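Take a look at this single chain in structure tokens; it is the form predicted alone.
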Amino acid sequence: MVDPTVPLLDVRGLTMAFGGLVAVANFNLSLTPGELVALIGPNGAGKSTIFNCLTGVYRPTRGLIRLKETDITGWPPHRIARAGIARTFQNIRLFRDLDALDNVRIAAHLRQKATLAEAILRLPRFRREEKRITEESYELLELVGLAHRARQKARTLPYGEQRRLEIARALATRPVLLLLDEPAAGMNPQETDELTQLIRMIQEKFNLTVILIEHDMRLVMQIAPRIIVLDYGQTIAEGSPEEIRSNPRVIQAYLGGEAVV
């Protein structure tokens, strides 16, 4: 049973430094299981650094990252996948050559548990586990609307699939905690709708925890509880959309000059 009152991910203090460059500056956030949380800001605000140690693609140069009471600072991107966090990337990373089932059956892999002996003999584990995969991967792509697409390279796929895939391909490994890095990016209206509705249903239906770095403000508005506001790597806002929609801290960092309410 979760428990609530546990944060399941608490970040203190993060900071990166890239020499003299200060990327992300004391950041940070605890979140509660099921919450969405949106991370916004001019680019180069930090947003995707903070995905980068959250990740351990960087570790980082000071600061803690809890994941469920686990501290998980440091730890190399394949653990730190193992413990339950995932992610889409800003410029999509698919297997471009693989068709789309392949794509999440090779995340899927990441909760296998035949030895590699098991896979080179075929033994029954294996198979078992690989028809287990095969199915569940389906299942996936159905859900994000793509089952009529498995069987074709995820190169010749539109742009909005290819997005709907990566998210498929991050939900097979089975996270606690998704991170979105700008889903919406080079969508039209009618797609980014669609992928709020997806968002909205994933995050039910699998009971996850969220944190989803976007530049589209209607869709942030309209999805996000809590928005957390990031300048030259700082902390500059939090709060609710109406809250963070009328903070003049807010408006400067993304208007520049006097802020006008």
Given for the second form:
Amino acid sequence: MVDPTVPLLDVRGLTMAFGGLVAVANFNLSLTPGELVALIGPNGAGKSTIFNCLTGVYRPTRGLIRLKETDITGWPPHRIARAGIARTFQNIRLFRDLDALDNVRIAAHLRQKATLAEAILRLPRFRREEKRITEESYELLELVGLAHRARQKARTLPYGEQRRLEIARALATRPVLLLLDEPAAGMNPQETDELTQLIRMIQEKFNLTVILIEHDMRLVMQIAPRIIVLDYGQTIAEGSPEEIRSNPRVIQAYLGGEAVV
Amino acid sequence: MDRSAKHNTWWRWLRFALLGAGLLLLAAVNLWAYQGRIDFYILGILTVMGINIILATSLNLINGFAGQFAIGHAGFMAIGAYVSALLTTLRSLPFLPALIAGGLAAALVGLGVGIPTLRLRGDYLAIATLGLGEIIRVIIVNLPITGGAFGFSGMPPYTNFFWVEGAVVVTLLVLSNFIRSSPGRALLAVREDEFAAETVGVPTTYYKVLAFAIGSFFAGVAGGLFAHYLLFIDPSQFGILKSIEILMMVVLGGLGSFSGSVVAAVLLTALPEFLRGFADYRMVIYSALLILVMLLRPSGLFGQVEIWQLLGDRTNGPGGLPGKPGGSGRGGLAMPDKAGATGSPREVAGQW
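Form predicted alone already given; the form predicted in complex with its partner chain follows:
Let us now look at the entire complex, which starts with that chain.
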């Protein structure tokens, strides 16, 4: 079913410039199905910009993005979501005044086929789908350990749970590629460990390909077989955790000092 | 556990009793109206109330649920009023098709103008839609067929209490079913966070335009009922003042609560009548009351809560909502809830 020779995601020469500022320059990435790659780099290195290009929030200045051989460059975000890319946000963006269940159910919405008329008239197909979506959403909440919070408003949840709810919401779109933008930000070591477990588990369970932006090096080194390092929009290193750890350019970028190009 | 179970049965009985009493009252009013035992004046107020309920709830769909602050609702009401009146008067069309045609015409215009204007946000959208309402009014003044500023009359007196009642029921059913469905939740997502909604696959522009078109449809139907009740329409009845009046009902009742809009429409229609005795001071008292409510409950009477939630509808999920039925941070009906701690009325006032 999945041809491993065909990359799930293929990014070629991705460049994003805002006026004169080049946030991302000539970024390349090829992911095989099921792979997990971490994107690291100092603040402002262009990591989130890459996510915004991949999800259609920004239209790239140059470059090509292909998902399973389909060119999705420049598609609107909702179409890209339907194509199978889901994400979480660095600064949590839940539907704050809606409860946890509805947050997840909204993301499941794109798989509903019943028409508006069927919904208004409460016809059988609508009822069936509504039931199915609700059940699936409960399962996802359970998976991230939030089933008991289903009927609480998103903004009343503790911080760590909001992060997990965002993951459940992303999963509800049934993605093939999941983009996690600093999921461990603001978490204590124990919460981070739980999160690491969770990412591993969902990756396996849903056969997901994952790109992870993270500052917590312990998490990155533990979970990512392959790491890409960005600095000032440029890819400065790529490799296994050991290679990255000993790479002089990476050390320079993180510890400061004159950039040697 | 035992105590909460007891509490539940108690609620169930209260709900049952309230529902029963409501239905009984409704049946009685219908019977009296049918027998002609309600005097014309009261029946007239009830009719206007019903029309206002349709206007307020349909505007609330756009403003409170989709979160798009549009304020030209009277313009769409005007389209429905004129289209249906012209059809019944000049083409002798029966009432129902004329009403629907009026609604569809309003929806079509809503669709046409919604696509460009709904790109605007907040204040800009408000001003654009206000302007739009005025444009519709001016067009009506200048069209030869509408009688211009002299107004239009001669339509058959079709509207009565029962027509309005039926229209109110249909409106409320359609709107509340819509909002409690997958497309309805997509609409709420647009209000909550447009950006996040897009990234989970919600085509936000589509849903904004959809809400706008549906809201406009019901405004058009309300206009048709209005025209065949008053039997005389002229463009000045559908000006900015009317738009503001509808908006007031929505805000007073609570942005995002249909029940709130219903209650506010009833109150704001009845209040001026009750205040008739005070003659000169009527509008002063009316305005003062409005200011008072807004000061005390900036999120409106109902906030984002519906009456069935207050009465403890727990059908929406296993385990029920632990202490949450009134749980809107924008204020449930004076119900203490956990969410209230993070969003007191004061705090919400800051958001305005």
